[in-house]
Amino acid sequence: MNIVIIGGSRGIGRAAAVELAKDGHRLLLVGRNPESLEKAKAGLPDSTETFTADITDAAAIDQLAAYCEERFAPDGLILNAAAFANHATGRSVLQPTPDELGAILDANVVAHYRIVRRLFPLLQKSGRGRIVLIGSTAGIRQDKGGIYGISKWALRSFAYNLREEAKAYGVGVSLVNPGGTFTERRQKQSADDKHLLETSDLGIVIATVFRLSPQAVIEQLDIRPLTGDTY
């Protein structure tokens, strides 16, 4: 299958690429930084392609859609890119400004909405289209999520409604909600640090969506560290 990974240059997106490559899928990694994309491509099959785009830029999404139409007809779409709240006010819904809320909603919800609308006709043609949205357990919890949590609750609603509408077109929609995960933003304190998920855990979960039979779909999967979410 041809699979587009939005936010594929690092973290969960890169881990998904590693697992999907093992299964022989052809990949298109999308990210803002061309250097990071080239680093992410290292070690992946030669068939792996990259595309530089800021997903909050509507014109860049149009360019991505045109690229896919001409060179990379997608069977799968993984929406992994995300923006995060200011660390100092990250747990608050009173301190951030309306502009901060608008920016995080634009990056975490509106951009994904725009991508889906542009690429959905191509996924429909696939005959086995799959969309995977990477949410968060902040979109399930009812406390301490801040404006990031607001965006992930909105993404969760989008996933539910998209899933229902996409059924008629033979496109399956999966929502994966990770808890705390070791990434470039949240690094291990030591080699023995095991209090968060590994990105490889999420890579395996995402790849499983594409390993199922054509008539099967993972609707929602919540995955947390064994000790729970650690704020």
Ligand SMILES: NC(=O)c1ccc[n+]([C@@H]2O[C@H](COP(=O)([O-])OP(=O)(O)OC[C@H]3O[C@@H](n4cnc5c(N)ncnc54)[C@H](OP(=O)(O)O)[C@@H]3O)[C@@H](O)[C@H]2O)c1
Contents of the next structure:
Amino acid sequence: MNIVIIGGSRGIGRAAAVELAKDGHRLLLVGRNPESLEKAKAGLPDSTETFTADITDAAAIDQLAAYCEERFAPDGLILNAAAFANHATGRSVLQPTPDELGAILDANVVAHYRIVRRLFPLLQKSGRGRIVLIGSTAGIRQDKGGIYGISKWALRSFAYNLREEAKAYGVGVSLVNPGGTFTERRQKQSADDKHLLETSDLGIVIATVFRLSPQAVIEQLDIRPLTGDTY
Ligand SMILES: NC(=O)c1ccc[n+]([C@@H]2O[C@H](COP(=O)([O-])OP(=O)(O)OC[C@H]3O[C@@H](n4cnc5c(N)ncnc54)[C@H](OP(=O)(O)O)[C@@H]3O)[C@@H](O)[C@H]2O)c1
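Follow the form predicted alone with the form predicted in complex with this ligand, if you could.
Entire complex below, previous chain first.
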């Protein structure tokens, strides 16, 4: 399959690329930083392509759609990129400004909505289209999510509504909600630190969506560290 990974240059998106490549899929990695994208290609098959785009820029999404129309007819779309709340006020919904809320909704919801609208006709053509949205356990919990949590709740609603509508066109929609995961932002304290998920755990879960029979869809999968959320 041809699979577009929005936010494929590091973290969970890169881990998904590693697992999907093992299954022989052809990948298009999307991110803002061309050097990171180039670095991310190391160790992946030569067929891996990259596309530099800031998904909060509608014109960049149009360019991505044009690229896909011409060169990369997608069967799969992984919506993984996200903006995160300011660390100091991250758990609050009283301290961040409305503009901060607007920016996080723009990146985590509106941008993905726009991408789906632009790429859906191509996914429909595939005949076995799949969309995977990466949410968060902050999009399930009712506390301490802050404005990031608001955006992930909205994304979850988008995923449910999209699944219902997309199935008539043969496109399956999966929502994966990770708990805390070791990434560049969340480093290990020691080699045997196990309080967060590994990015490879998420890579395996995401790749599994594409391993099932065409008539099967993982609707929602919540995955947390064994010891639970860290907040
Ligand atoms: N890590 C966790 O603990 C955790 C927990 C729960 C849920 N999640 C969710 O998992 C997903 C991935 O998280 P992560 O921790 O792996 O993130 P990350 O390490 O920050 O990676 C984010 C990826 O998205 C790209 N990106 C970010 N903003 C973008 C934009 N505006 N346009 C295009 N690309 C953009 C980044 O590349 P550039 O910066 O070069 O653009 C990078 O490839 C997110 O949806 C996040 O909410 C993560």
